[in-house]
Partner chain sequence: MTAPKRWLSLTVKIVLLTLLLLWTLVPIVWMVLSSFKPNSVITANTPRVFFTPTLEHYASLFSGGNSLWPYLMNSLLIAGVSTLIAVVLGCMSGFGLSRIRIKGKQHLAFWIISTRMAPIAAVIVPLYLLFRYLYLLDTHVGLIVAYLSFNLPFAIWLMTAFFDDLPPDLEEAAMIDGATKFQAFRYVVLPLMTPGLVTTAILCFIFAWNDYAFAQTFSGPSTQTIPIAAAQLLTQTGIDWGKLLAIGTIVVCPMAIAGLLVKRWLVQGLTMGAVK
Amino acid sequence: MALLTAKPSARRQGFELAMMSPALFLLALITLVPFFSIIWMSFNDVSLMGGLTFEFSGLDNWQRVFTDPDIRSSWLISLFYFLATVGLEMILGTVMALLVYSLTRGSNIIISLLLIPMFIAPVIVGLLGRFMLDPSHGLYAWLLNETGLFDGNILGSVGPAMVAVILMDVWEWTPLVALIVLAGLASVPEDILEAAEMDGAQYGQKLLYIILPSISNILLVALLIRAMDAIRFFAIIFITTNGGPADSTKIIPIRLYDIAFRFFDLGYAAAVGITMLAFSILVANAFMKLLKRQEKRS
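Could you produce the structure of the sequence above as one chain, in the form predicted in complex with its partner chain?
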């Protein structure tokens, strides 16, 4: 669309346009076609039972999205899951970064080791979680049992299962927050820190009044990146509890997947999918605003 509104000077930008076009054309093809399809699907009864059938059903799916108690409870579970994972990741990640930053030696090797989890496929994180928590021969299950903290099937109990899938996500993504915050810490004004130290400031004071304010933008970037990925990925829960026990970990992507590929109600799944898309567009919008603010600053 932007190409059509180009200024006359665009004529001399033929090379740039030619370079841009192939990727944008392909992207439009593989994203806009699905985008319009999902909207059309949401107004239809699309069933896979006994062959694919399409039947216009007006606002039926949309009415269900806003009245279905299962959907509401899944959004609530998602909300709790997002707040817990992203919150813990932000706090732990910041602590991790501050610790590594304060090292005078060996910080390079230590941060490298700490980063490893985020390269691991979420499905393997889930697999590993199941292995560590396996009631009969998991290392963590054994430790919890020996110390008397918990004995039983962790992933099979309402409550502990939620804690476990949250901690798996935290395990995988805290390093990403730490990495981002660490990059921000490099921009903390060294001279002001020294001056504060001369004046006898405690570490807590320096943290609160100098370090945290100067990395607030970076913290926001980390928060948005995590918020967006928290709704994108669902493989960890998919492979460990698949929403159970008793739907206690059924976050919205898992619910959607169930609706689409267990009950084959694709039209309804499309409507749920659009509400998820709306959420991610809000996050993308916040991200763009933040980028603009940063550009102005630099």
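Let me have the form predicted on its own next, following on from the form predicted in complex with its partner chain.
All you get below is the one chain by itself.
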């Protein structure tokens, strides 16, 4: 009987594999072929003069990746940008979610208004930011000038330019963190909160010992989503400062764009892109390990 039942199962698996093979082949074609092509490019000097040509250069491009001071500078700027944006978004998003969660009326309207920035394309956010910070007719530039906080060109100054692009990213993506955290807050057991309140627990105590531990996995998921997006952030900085002034906002994706499409050093750009991919994988694996640890504790 076991043999009789095993044959139809094997036939069914073979049929399913045959039906899936065209899609699997297409998926491999559009993912694996470009991936291995980029790896091959990283070991070559790629030229577009007279057509696409490859000249094997060994580890020269990889040596440049680890010795180029401009690449090191861009990674440091990216790290600062990463910590600033993701940190602010996690803090502000969690606070926003807690405030909305505590509302008894009008929460749906507030959520709808808070989510508006998230649905605006990053390119549009960059254009709006550049317009609002324009020193000649920008509203924010005028307000800063009138209040005496800053009277220069915000996007043309080294420090303020970085602050501006960080705040643009925070404004756009904090609502996403708030939405994820708000979904996690819905799973916090109400009976435990009521019992703690009856025992005389203050809001801060309930927050530290009940609410935050209950949504710790959700916070890690929100952190992972925003971290993966912040690593490859490009649009707002490209539209507003294009990495300037004096390369002060030139994070690694902007540097990669310049190498590939301004200087057409495609082999070197391929090596830089692979290092970005490796860094993203390491960050994702670190977060996945944290999630697994949290699940074991709970």
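These numbers come from a predicted model, not from an experiment. Numbering follows the first chain given and starts at 1. Each form is matched to the other, and the largest set of C-alpha atoms that superpose within 1.5 Å is called the rigid core.
Margin query: Quick check: Leu277 between the two forms - does its CA shift reach 2 Å or more after fitting the rigid core?
Written below: Not so; Leu277 is displaced by less than 2 Å.
Next item on the list: Once both forms sit on the same core, give the Cα displacement of Leu290 between the two forms in angstrom.
Entry: The alpha-carbon displacement, core-superposed, is 6.9 Å.
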